[in-house]
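Let's start with one chain on its own, the form predicted alone, as structure tokens.
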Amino acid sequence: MRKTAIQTKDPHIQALARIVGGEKSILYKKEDLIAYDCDGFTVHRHLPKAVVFPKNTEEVAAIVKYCHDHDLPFLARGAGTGLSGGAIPLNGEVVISLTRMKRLLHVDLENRRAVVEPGFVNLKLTNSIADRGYYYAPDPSSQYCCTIGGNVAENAGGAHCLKYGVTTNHILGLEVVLPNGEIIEIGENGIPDPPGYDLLGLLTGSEGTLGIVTKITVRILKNPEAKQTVLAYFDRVEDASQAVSDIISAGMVPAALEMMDQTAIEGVEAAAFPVGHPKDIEALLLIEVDGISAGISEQINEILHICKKRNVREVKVAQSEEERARWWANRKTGFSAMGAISPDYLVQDGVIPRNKLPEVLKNIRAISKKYGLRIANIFHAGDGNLHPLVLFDARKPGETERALAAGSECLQVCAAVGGSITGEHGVGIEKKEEMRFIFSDEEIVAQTDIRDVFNPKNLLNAGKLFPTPGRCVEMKQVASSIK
């Protein structure tokens, strides 16, 4: 790439430009930086100092080392689809965009693994190996544009995580640039679980606070022999919720078991992929079973029987791949579809025990009434991962604050029944104060101690994941004085 002179006297911008090959690989003007002031969590916006576009691991390491040596805060960014503010530059960071590192480096069908760069798009991996009978299982709703590097940072899940697990269950090896610029490899030759600490598990889901992933070895799976999908309509949310528990209690583990309530259905039917769901039902279930051909029909018949016992209004099985694909397109665009019925929306991400679904949904309806805001519910019902979407209008004074308070109360309800404040979207800045709902001060200190081992200067993605320092800082000071 031809180097171009930088039109700024800022020595840091000039130095970073030299690392990545000139002005074409760096943004530093305000009008260019605006596109990087937030990710999918748009409530908060902050401009970065600059955005750099490295093309390989060595350039990432050089950028990180420069930032480390000059005390410049920095963070990594993928496609910017994160929903918790994990890629928002709170401290005027240098944003290291990994979108140019987007190659599929290697496919090993014999050992069922592939090696990708962090900017490689999730769905593109499945599309690249589908003709050979393989696919990549984690399938977040944004899989058509989110990157696998970002999936690693957030430990992304998706509709089929009930049976196949989340990202961490499919990671075999990582190449990581540590916050001082050192490059390490975790997972020997893509073989997981070497002796010692579970560093793969620690890095996956650490939200970009421990290191920057520059190469990923993932597990790929053989396409199932057979697949069938059921759509069930219920007049009562309680009946749909009980059907979910009954299906799991019957000993079945569907590939996916999704649920949408009436407000969510209104949104998806008003958006790009309507399929004709009845407008007056309270809930629908989208259920998919896959595996070897023998036994699939029996499972489907059992699911139909369970739904009928729970007063289902209508239940049907997809009659073609085209029909199945339309049902899934309708569900996968659920979040963005809320834009068809509301100027703004806030996505939450709580987890609860399955048997608490009716109780929690009742409490969420009460929260909706309390704050005078509609709340749509789209969730992975099979594993209790709820996504309450708080609908609001940011143009109305005070409504954004009410939406944030309502979202926080939804998470408090999840925590109160023994659940969690996040299942797959991460904590970021959105839910960092809510970490206190599920962790004590001592537990938070233990987690920040781990972060400090990797990131002692706290230059990498500072201000994310952990609550605002309070008693936790006092505890660390006491611990230091004891030592």
The other form holds:
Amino acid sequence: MRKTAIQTKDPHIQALARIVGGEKSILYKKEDLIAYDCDGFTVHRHLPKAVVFPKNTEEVAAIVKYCHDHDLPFLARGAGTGLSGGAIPLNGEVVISLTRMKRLLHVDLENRRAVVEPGFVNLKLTNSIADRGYYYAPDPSSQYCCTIGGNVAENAGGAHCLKYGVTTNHILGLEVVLPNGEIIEIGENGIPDPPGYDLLGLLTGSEGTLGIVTKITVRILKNPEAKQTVLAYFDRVEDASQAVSDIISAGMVPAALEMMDQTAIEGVEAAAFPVGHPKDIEALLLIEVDGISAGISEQINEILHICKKRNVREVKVAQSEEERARWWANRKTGFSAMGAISPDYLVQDGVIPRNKLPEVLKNIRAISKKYGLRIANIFHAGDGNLHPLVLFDARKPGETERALAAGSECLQVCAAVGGSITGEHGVGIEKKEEMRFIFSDEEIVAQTDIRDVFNPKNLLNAGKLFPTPGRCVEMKQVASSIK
Amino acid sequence: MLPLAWKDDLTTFLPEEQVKIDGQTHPLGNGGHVTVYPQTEAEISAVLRYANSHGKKVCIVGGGTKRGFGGQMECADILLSLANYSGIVEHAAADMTVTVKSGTVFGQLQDYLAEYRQKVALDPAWPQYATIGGVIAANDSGPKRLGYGSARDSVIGLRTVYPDGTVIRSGGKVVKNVAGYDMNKLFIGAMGTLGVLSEITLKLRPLPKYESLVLLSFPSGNLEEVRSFAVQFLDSMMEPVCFELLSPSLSERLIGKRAYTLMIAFEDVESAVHYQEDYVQRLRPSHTTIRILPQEEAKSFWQTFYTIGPNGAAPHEPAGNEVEAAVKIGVVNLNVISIIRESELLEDCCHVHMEAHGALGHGLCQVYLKGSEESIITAIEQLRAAATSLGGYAIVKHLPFALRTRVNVWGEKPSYFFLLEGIKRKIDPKQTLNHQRFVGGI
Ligand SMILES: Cc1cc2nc3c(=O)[nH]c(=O)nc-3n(C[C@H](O)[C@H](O)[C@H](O)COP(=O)(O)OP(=O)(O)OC[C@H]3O[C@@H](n4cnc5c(N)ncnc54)[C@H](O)[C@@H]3O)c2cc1C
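Just the form predicted alone so far, so send over the form predicted in complex with its partner chain.
In what comes next, the whole complex appears, and the chain from above leads the way.
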């Protein structure tokens, strides 16, 4: 086969092409780069210098070393589904796409672990072990396409994280290429508590700013013996929120406890997986209980009882796996379903103490009114992780800015009740100024100090996660008004 | 007499009665010429600010249960005791979170929470002595870790006093949070080498509605049989919160049966617990013996279990010149069986008394040793060799100070040691806090 020559004189691109073995593993022409100018956060865009597709750790290390030695900014990219702009090449980075490192390297059911390459798609792991009755617990709604490398970087969560924890609770080991090209392995053989500071915990959720993950050892779980799923329709959103609080404070730990409000229901019912939810209810809860079959019905009865006490209009238990799957498909495609009722939408990701739900939802309704933009709420109610979806039309002048401001104000509300600005989507570009809602300057410096240990030249994914020094006067004012 | 003129400096920001000169050295080391007892976070800050700017070394102590865990300094300048810094700051009962001062005794916290039918989902050793701060700083976990995870899974927020006196918050009060780096993780298990934990916020779990403990003994001594039972059981859909193998010596002490014994605990609604007990009954080989401790009996068994290892706060004086030691070993899950077996073999060849248990569901083992100084050192080396040959590690969790200078408490430095060192240097450049207490002399 004849090798096509690289059609550029740029010596960096030629050098990178040599590392990855030629033209098939690098993009550098403008028309090819456009697809990489943003991720799931589409408000900001910037073209990368090039996109390279390494096949193994050594190639990643060589690319990184080259960039490091030549002061070229670079970043890692998985499936590009991130919702906060983490994979956007703000500084014209060399994008290192991990999508060709997508092998399942090893499964050890007896010791409950699997080793994957970073580009391996989340859901494929569960699918690969399901026949033996095992699964990988973190289940972001994007799991059919997002990568486990991206999940590690964002510390991704999902509907079933209420009981089973988020990504960080399931990572046993990582191979990492440091920003100077050095390869390290943390948590060798996936053994817990490796002596030393918990770098696994630090790297997970570091949004690709401390190193590039090239191999991941994850914990896998046995399927629960039984599952039951409840769908509850409420006339009043306050009642639904109270039911959530009641379930949590009754000492139950459902596998999932999800909520959608009226606008969200309108969206999912107009989209690809309608279930026939009534349109005139203010909220619905989707609740799943799993575990030992002998104990399930007792918990379901308690949940039904709580819903009734909170004036539920209708509550039902899924009668078949098919019905359960339909309910979940309706929920898990919730974000994209907003496309059916709005040209554009912005997903927010605040977290609040669970007993503050009624109060915060009320404040979000006020924000919606103030900005004249509809806000749909579809979220992980059980752990207080809200996803206000601000609906807008980018073609209308000024509406994008209004949507961003409304989103930011939702986060302010979350911060004001003692919550956080992000529960699973990460800070990225989107929320970096909002970091000041919850952290002082000193606390932010404490974090950038850690970044400097790993990434002293700050060539890896710069300009993310932390507020820009000096450009944040307004944010400071907002933050002090919260305090 | 030591020249301690600077002691008077301390009383410029601490009341006289919170500063004590400590004349004696402790057999476990990790002491201080002066002991200070701050009662507020501001006082902790003031002590650290003073020490850091005057080149004083500070050693941190909670309940003292882990005083024999790491450390190359017999006596620092200042021993900072958190014994008087305790109490619950905020308990959001409906939200299932609690914020607590680090000097709070773990058992007292659990007793308080039990009134709300809630608990911190950790079961560390010596709960009536250990403080929550010490449990988190040393990352101590117990047999129920299989079901509930470890400190890193429970801690959601920290207030940490840095060596220069600055208070740094990490995490928050919500159960899910990815804002910024997960800095909580840095301080958990850092042995106080980065900062003094001031307030700790934890997510809580409901107390189980019912619990029981199944003790399944294998008198045949055939470990292949233990393994095959374990593999089958763990491949089932049962949900034990603990699945640990006891060495025959430990089993003898705890239940009077010298045999390999599996400790399998269930916590759930009553019907689900009984269903799982029945499952064990059906699966177990016929010649095994089984004992099921329901509810209160299980609870009281656990209280005993949490006191089987050495306690740095109340060292029982072992007979003659015997010393005590504890070793934590990490291997791949089922290799725990080899470690338990090894501990038994070493007992004979090293002339030490050894008791061991290990979790087949996650791979962590604890080995407790008693014997002469020389034999203890040999035994620790042998245990470490066994662990590393299986790709694992061994760290010494308890050993008298004099012996700690002769064994490498933390084992070989990891290949990425420069990162650990870099983190320490950023946060504690003057090595003020718990100097040389941690991996590689950090
Ligand atoms: C419809 C939809 C639903 C979603 N639902 C959820 C949800 O329920 N829960 C949730 O948590 N998230 C959700 N997300 C967000 C997103 O899917 C997750 O953040 C996911 O983990 C990103 O994975 P990715 O492979 O797409 O990573 P990318 O978007 O490609 O990258 C994300 C970040 O990770 C870094 N990165 C990627 N790979 C690596 C690597 N190997 N090493 C180091 N850094 C790396 C990138 O630099 C970037 O900063 C959703 C997104 C969409 C579009």
